[in-house]
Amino acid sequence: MSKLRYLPLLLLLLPPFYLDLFWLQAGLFVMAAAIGAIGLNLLTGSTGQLSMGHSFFLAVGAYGYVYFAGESDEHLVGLGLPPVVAIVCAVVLAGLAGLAFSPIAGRLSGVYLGIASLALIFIGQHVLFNVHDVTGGYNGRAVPPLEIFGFTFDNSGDVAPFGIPFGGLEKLWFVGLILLGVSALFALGVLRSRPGRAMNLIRDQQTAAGVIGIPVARTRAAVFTLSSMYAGLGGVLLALTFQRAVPDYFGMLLALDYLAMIVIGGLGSVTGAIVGATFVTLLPQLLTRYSDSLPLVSPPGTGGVSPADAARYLYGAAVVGIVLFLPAGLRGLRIPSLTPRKETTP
């Protein structure tokens, strides 16, 4: 039985060999969202700090990578760094942005921090739409493909393992798995260590945490910075998958989506963040793909309920249902064992 628990991990290596581009792109979007959701769950689920500005740090990661890896031309500026270096710089930049806001995050809590962090979205949207040389303005900017040791993750080349041609999404799939796996393991290590116990105590008994010597404000600020770095990494993977960074995407609705992810999946859980990200990310894509055959859902632009709106109605209802009936989120569901119980004699 111990070997069977690794079976799902092995199955995740197979999609590039069998699935079409729609499913590969959807899976990569899920991985990017899961990385960001893990970071938000460390902040909100484990430390009890409400943040409404998560989409701002996703934008910092996405546009940071585009700027660091992109080349300058007559309309846009870029540093032209190697893509791997650009990823590191983008994540660090998101962390620095979180660090700059962390004094506020360390002193505020609850709805007050939520309102304060909401300002980050408005500031970010203003910058993204108006700093044309860096962001490309309203139309956005193309994302340079990832390149590692001369191996480019795009549709060029003739990589064909087992006779199956590998394009950009197929190659990027394995990078996404590695990034998600490392992110999840690091978060689990944090939660199971002394800092994780301190985070949980701050969430549950802030006064008691201060009395026993835990630096509450400093811990909150540190977790906020770490959460912003997770968002930055998720933003980089999102940009690499979408192949274009567009300002409209990183707005208020995206921030609400991430809050829905951690509530639906389960607060304070790495597994819950991944489950919630899968649900919230896949639902609108599935509704869009199958809108022709679904009742009450119309293709975009036809005047009916759009797939994106229908998805938000559904997982909005899911949030209400989970809060009322399943406080632990979807991760709290337990599949009954198929093994019959042994009869005990009195």
Given for the second form:
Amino acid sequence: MSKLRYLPLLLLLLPPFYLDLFWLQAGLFVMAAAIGAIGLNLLTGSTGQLSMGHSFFLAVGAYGYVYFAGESDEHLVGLGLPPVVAIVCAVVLAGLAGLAFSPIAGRLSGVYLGIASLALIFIGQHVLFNVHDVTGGYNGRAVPPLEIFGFTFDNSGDVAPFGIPFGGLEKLWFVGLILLGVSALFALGVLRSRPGRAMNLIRDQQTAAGVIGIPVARTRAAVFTLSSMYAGLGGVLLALTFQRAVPDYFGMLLALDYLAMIVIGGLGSVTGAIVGATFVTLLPQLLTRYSDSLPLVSPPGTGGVSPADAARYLYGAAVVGIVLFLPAGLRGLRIPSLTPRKETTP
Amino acid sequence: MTEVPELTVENLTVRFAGIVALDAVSFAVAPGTLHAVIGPNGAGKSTCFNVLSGVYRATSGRVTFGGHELTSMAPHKVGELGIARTFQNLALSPMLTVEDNLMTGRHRLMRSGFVRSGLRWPSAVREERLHRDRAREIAEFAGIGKKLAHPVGALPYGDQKRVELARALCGEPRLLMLDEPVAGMNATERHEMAELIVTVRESLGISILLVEHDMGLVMRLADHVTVLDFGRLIASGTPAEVQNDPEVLRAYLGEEAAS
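Now that the form predicted on its own has been shown, please provide the structure of the form predicted together with its partner chain.
Expanding to the full complex; the earlier chain stays at the top.
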């Protein structure tokens, strides 16, 4: 197969040169969400393990980064590590949090894990609101900008390729692309080889998987840990884009958003996770941006249907429509003949 | 091919809340033989299979395979000993291709984990290639070599049964357990499957434990037959001996026929 078909991906390098900050930020949100969604899709789409706790691990990643990279002052504590080290530590921390929950995640299957993992959200919210020193409490905490080998990702204006001054988001765009690319390739590597096949068989035929020699509980636990690391990395990029981490954001609605992403995009597929993340993340942004010119949607705070609510209605409808008419998700639109219907879900 | 040990079942009893599914059943599968377990519906054949493959726990009794006690093992540990089985109702991943389904059978022989697979480590890539080659050979052997790229769910029933058998063979088993391999097949498919089982046995020299309702098939293929009825062992011997056993006739046909 020709490698040329990957050429259009180079277009992704262009936006920082042409688009304004709103679109750059929206694009970075998409990348962060896509990383998290790829992780959730490994767990839910490929292994059949429902998780409602994904927003908890996103929070661990985001606040992990803020804590490791942030400086201490009279109200807040932080370790002041170099940001790159802080990213690695945050992802590892999210992995450790996943590992801590994995004895449960390995033993419970499907929907039961979904219910058990709800607990993580409530515990997470409680901790985030109350550990003021780390999270800054209700109002959140500023996120220290990324810095790689003395090169700071802020608006200092020290870089201006082709005469275009690059601010923080422009520079972060490229980091986001690299992180998303590496995350996607890693997930594809996993899915197309031994662990991926084991995950699929556990989803489709749990008993047969065990008999064939696949340690079911251990594999599930490993996937759960891996998926929480993806969520951690997504959380870090989210925090870097937002430039502020607010506890309220990492609630149950966010966990539902991620489930909507993988269902809309296509369960069990890396491309599907990226497509779904784009759809679910961009929709509210677009509605907010154009709320004055759209019927039935009013600008936030003016009463009536807010763009965020309208977006939720829309993708709620999209989820229903896709489950009924497009079981392979939006990704299945492209090549319907190659994605046969799933026969049964035991 | 490594040495094939004997499988011995001693006084195996399984109870489900008051129902005795297996009652002190003993038999042995000699290395390299085809041993059939038959009996009317509800005789305990499938329960026996599920205990041997670690899916159910025995209430009492012992099952040993080459010095290993199976009754306390998790299913994947039993699989690692080289015991592979097929299922009465298909247990494949319908959306994966035939080739990928066969590759799940080789899971126990491969080593690449998440990190090496995700990073496409050279050793993982090499391992994947080697095992794919072997899986393709086995597919040819099982007569599904032309369907490697098809999703399993799209294949006819008879072919799916073959894929299951091929997947079990992909684990390079020393004991192959077949749970009703020709159930639901038409005459041609039955005949072809029987031929395949004979070929497996002759060319691989492994032990085969067979549960089947098709008496013609059992009598033709088996070296030794164990007959269960209501969880008890009622007869054991060569096909010819078992066929004329009054207990067996009674279990299958009723009192009158036996007298």
